[in-house]
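As structure tokens, one chain now follows by itself in the form predicted on its own.
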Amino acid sequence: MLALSACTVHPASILHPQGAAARMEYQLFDFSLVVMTGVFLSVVIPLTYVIVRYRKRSADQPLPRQVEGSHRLEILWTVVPVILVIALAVPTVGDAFRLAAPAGPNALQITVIGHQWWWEFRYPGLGIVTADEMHLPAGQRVELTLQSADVLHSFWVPSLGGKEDTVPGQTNTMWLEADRPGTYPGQCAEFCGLSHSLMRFYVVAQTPSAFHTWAHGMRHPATTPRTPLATQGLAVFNQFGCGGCHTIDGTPAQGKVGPNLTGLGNRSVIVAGALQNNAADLTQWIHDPTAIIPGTVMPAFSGLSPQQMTALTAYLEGLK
């Protein structure tokens, strides 16, 4: 079963790097694994031989002749570990400096803010704010500025790069680069509270043209309901004060407590990836949020009538 589990390529595995940073880290991991496997075998094989070859064979067998240790061997097993540590340290330090270096003048700037329990993504150069999905152009480096709105979180996209903490009151940086278009799962890698395990997100790498199309759409979102049902949903949205917590660009809704809902209808997931973006899952979330994300600050709207709920979801799904 263990061997069979390795037959499938898992999208959230560090063993299948899909970007420059992840590849650098994987090569270091691979080299370290080879070295440590060699050390393990060089100890276990002689030890096993000695245990079998020189085991006690009878109850009356006397103790073997006792001899002092060999100075040559003592020097050898001191020098060899020092050489191995140096061999591991040199590429580790080199990669650490390369990963800590600025991404470069052509890098796309994205600010990542960790919340309990969702991720916010800001594009200061483009005037875009979104959540749950971070879009970036494939083949271009992206410099991330990492912050936290509450407690310690850790940003991690296994197939694109290593982990970096988001620390309250502190700004950290890292860079990522996706080799090709695709969707790469990420998650919080630092215990941050009751629903830590549900704090996921997706990195959507697109061709440059597709990314520019997405960015243009986010800067010019549809704000007017397109159907009578969605118009009713906008009235429900305003009636229950949803704009006090959520922002929808181009509308009076400018709340900063919850995720920005601009372009919500274009996302593949909602609620930090805990649900798919469809009317049924969105209804479930609005009706009883704590059943999905325990401890969330999102209030329940279980008092909405079926007609009101249908209209509200139609309005939200039409935000494209």
Contents of the next structure:
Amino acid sequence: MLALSACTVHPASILHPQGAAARMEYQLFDFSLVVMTGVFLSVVIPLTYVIVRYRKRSADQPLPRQVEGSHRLEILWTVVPVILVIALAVPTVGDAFRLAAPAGPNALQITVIGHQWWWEFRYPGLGIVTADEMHLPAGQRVELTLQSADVLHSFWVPSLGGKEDTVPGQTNTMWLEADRPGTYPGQCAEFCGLSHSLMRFYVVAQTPSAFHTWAHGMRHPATTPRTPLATQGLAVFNQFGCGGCHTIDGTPAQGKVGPNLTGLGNRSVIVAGALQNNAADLTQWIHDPTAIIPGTVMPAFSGLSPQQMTALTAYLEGLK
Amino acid sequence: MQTTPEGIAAVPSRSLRPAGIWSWLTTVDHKRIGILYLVTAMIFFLFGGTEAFIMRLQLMRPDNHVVTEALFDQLFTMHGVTMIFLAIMPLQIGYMNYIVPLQIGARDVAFPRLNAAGFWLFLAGGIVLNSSWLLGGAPNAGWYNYAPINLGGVLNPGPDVHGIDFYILGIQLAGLGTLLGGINFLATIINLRAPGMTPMRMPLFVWTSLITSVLILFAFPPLTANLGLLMFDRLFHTGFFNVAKGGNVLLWQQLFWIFGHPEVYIMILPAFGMISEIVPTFSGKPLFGYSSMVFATIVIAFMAFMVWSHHMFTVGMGPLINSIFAATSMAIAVPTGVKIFNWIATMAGGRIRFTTTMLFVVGFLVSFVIGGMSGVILAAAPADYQLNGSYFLVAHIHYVLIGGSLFAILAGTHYWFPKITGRMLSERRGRWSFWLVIIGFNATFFPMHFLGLYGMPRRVATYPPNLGLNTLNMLETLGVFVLTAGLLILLFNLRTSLLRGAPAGADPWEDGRTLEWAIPSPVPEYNFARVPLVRGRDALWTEKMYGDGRMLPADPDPAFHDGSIHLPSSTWLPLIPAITLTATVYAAVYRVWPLAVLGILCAFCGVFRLMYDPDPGHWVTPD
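Since the structure above is the form predicted on its own, I would like to see how the form predicted in complex with the partner chain looks, so please show that one next.
Okay, now the whole complex, with that chain kicking things off.
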């Protein structure tokens, strides 16, 4: 009913569902909206008529007939809404169960972990751990297991499906499916502290073959520097203790506080989508993280010389 | 209460009403307490409105930096807390205080001192909450203050040192005041009705006040308990909401919404009552379907306790629980719809006068129906997976709280202003304010539906420029300017009419139906020179139809002797709980435990003093 504007203008619109879950939710929304518009008209049309017809017109207008009620009318506007509510409740219950059904034994499993303020994505079957970008094969249901590392967050990709909270001490599940390859913006939808507004991410749906290429690259990433500059960068990485918080598979860096940087060079965005994945943005982030994400636990490394920074970013960008 | 002739001789008569600040601090008169609630709530409304205004300036453009994230979080938290606990609810309670005793033909409430104590506790809670701005930062976890971020520490970086302590203890104080008020209204409406005012002759505003009081009585204890648990977690390091200590973060949500959803009806039922009073008066007809209106109110109140989990559809309760709460939530639309159609049927066939009061009623009807529609859509759980936590929801709550509660309160304000002040509001300024408010309100809040559909979550301090949210956000901020202009004209109208408005008679709308229109404007201290005898529903209208238009005196009238009326005396004692508990609260916030214990002891002693202090009352001779 409201699907008016093109999805390029509103890339995160629920009115342009790009997957089965979002479509089911959109259709229920649309059906309720049609019913509710009928209700609205059934109120506003009589109201307008009454306002126009029964406005007091002259000072000596006689007292109107003192009607106290009408059983027939009152039963009418009790029974009709009851029927409408039942008509709405039936698809509501059906969709609630359909959306909660398991995604199937062969569905790709992804564990989504909300952190203040970034999203971690683990592929337990593939041995991949990454952040900020969730890759999935288009046209297949994926089953998400939702957990929180700290406070409540809510995982929401409007064009692919409704949200589900990540709750500390509890594991939730949901399924998603993207019809076509594409990049779909997502965002945390439950207030989670200082930089809640900046806790964004992208879902990258790919053709199955492109997805497998990506997964292969993530599973076999470069772990050793390939250029002299990158070798210096690794030294900087170790000198400043980056591995205390970050993991790079196949290296001694095994920290668990910040995002896993394995295959960082394969990502197009960093820092919860706030920055692009290039040397300049990475430099800006390492230099003064709280200027980008207020309250982040990432410390500022303002003591790095320009040479050290160039080397470090070369090393990190080369992890692909 | 002394009723012997000796008693009359012993206490001198004081028919002149005292003035000055001390008389307001010591008053136990329900009308003065009502005015105190209304004025205080209006001041807090300005606070909450200013907070909203700053937020809209921040959201006017994408990636804007009018305020920091840290300040924005405090703004939306305090905006919600202020508007709900310190503005809308006390505005309703203010009118309940002023109007309910008049409509039931009583000279005061059942417990005048309790009533005063309740007001001062509410004010103390409001001061405690707002003082946090000056004492290191306001609470910053949203008005529903979810766990575990409300535990503070590393989970809540930012200015939260004591902000959430102020939230806990400030709401605890204000909530205690509200609870005392609710108990008082229950006792008043049950016990102090004039002879002949049977339950099914009570005006609808009295009915909704009664049911609202029942809701307060059952809804506030879960809030008190929840705040108590959080207080233990924060002050004494227990682990009710701390997963690391075996707690459960969803416990907070369950308890909060067991309070929070009935709270929504606490804010809307008195509004329904006001509309049910105003529509008959300005249509010249009795309320259509009185019995079904009463029954619908009771059903709504009962169901208000059956729907709380619809705020939690996305926490992972499973499809069965979500389906049950979706169905109960949708079902509430039925009794609410009955009310809407009954109001329209009341107007049908009447001679409707479109004063400013009635314009706000029409604004209420249309806006509230829109809010109800979005409410039913949100109740459809799978649709809510998309809409929950988005700006669609922000649109919904503002359509029911502004378009519903506030528009009804503004209608009630225009309706009862002559009764309270003895002066008429300017109709010309009233129309200006109405049209600006209605245009500004819709320009501000209608686009929020679309922002939510386009994927904008609530409580974000900023948004990226590439999601197609820019134009609508700009439009909303412009709408706020129009809305603000309308509200400022309304305030200006209140002020100038208070000073220079045309004098109002006892029955300024001429077709007054209920007892408050049978007595002079402004209302004398004793309300009724003789307690009226109620001979039908719409007591005054019954006399206009079947009598000489004046109320007959009831006999006997136990507080009336030889032309004098016995009334309770002013006393400063109701201030004690507020003062001592406020000291306790600040002591607890700053962990000064001996002072906190002393404060609680003083509060207990003060309450005993208040309870056992005999009130000889005083006698007033009606003019």
